[in-house]
Amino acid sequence: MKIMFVVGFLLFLSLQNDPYSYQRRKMVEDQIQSRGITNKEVLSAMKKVPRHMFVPSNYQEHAYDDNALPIGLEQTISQPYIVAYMTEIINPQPTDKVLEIGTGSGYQAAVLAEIVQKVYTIEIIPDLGLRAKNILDELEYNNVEVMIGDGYHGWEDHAPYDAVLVTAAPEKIPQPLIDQLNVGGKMIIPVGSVHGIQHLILLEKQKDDIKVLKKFPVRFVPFTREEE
């Protein structure tokens, strides 16, 4: 008895201190763990990074919703399951260098920097990026650094990445992204068209070669280019 009243004691104090810890915890186990996601690494960050503060305030409450949600400027943070998905299948390491491309809100690095050493991430909307690199910083992600640009050039001073994840869709994977990855290195990126089907496409540069394995559907913004 009284070790249940230890565990409902404590039970308060962490909704007293986040009151979004309960709801985090249940989109992992229905949402996540549910559909096969078993990286424990992947499984503690997802449990750990406040989605609610990179969501709008109106869209707070809804934040741990088994959907996308707009961020405005016409972007999305993308639905809970894709991010764990995405994160797993490139096997994410305590030593790696992940470049992203499409910061967005900012959750997808925070998920990332978690787990990995290092996580260089490029938007193209200043506005965006700017705001994501506020609720980083915010929240004291020192491992994550933001940049505003054209993420089709990658970020060559910081190359190679031992993965490369991209939240965008292109209508064919950028070259410059495959030149900056590590040999044994991991991209994922929905490629296709913003009016067509879109696939979710798992690339791995291999010494002489390279594999690339085409996933499932998806559904992501269109990868924005300066020119455009």
Ligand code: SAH
Contents of the next structure:
Amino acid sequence: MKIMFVVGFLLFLSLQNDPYSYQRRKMVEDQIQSRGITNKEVLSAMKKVPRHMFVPSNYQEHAYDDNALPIGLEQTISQPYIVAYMTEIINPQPTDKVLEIGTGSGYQAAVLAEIVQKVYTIEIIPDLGLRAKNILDELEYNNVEVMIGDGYHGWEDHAPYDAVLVTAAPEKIPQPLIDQLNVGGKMIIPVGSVHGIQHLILLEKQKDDIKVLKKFPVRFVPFTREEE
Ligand code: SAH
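Could you present the same protein in the form predicted in complex with this ligand, rather than the form predicted alone shown above?
What follows is the whole complex; the chain from before opens it.
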């Protein structure tokens, strides 16, 4: 009886602290592990990052649903499974420096920041970039740097990167992003036309070669360009 009370009280405390911890654990089990994601660091990052803090308040109760959600300004936060898949496939290491294009809500950057040493992320819409920066600061993700700008050019100052993760879909892989990838590094990027079919593409930069693997069809928001 006493034990039940203690367990109940602890549960109450943890829910006070984080009302979504149960939903987040379910999300990882039902949407991510069940679809074949096994990387331990990825699973624990997805269990830890409070996804509901990255979505607009009117969508918070849907933050752990099995789909993308609007984050304003016609942009979206990716479906949890896609975030996990893209994070796992770059094989993230604790010493890695990763470049993300398309900060959006900042959620993907936070998931990466749980695993790798340093995350550089670029967002073209200033309002979104600033909002993401604020929440990342509030949650003390001190190893993430947000830049407002056109990610087409990458972020030369900190190159080369061990991995590049792109979360908006261009019609063609931007050459500067390939150039800024380390030898042995990986890029995951959705490629395709705005209204047509896009595919996730895995690019591996080898010493004298670039290997490109087409994964599965996806739907991302378009990769837009700043006027030159
Ligand atoms: N990774 C995000 C998903 C955001 S959606 C998340 O976890 O929430 C993709 C984002 O890419 C949008 O916010 C869009 O504004 C941005 N984007 C599109 N083209 C871009 C470009 N050329 N450079 C930087 N960001 C871009």
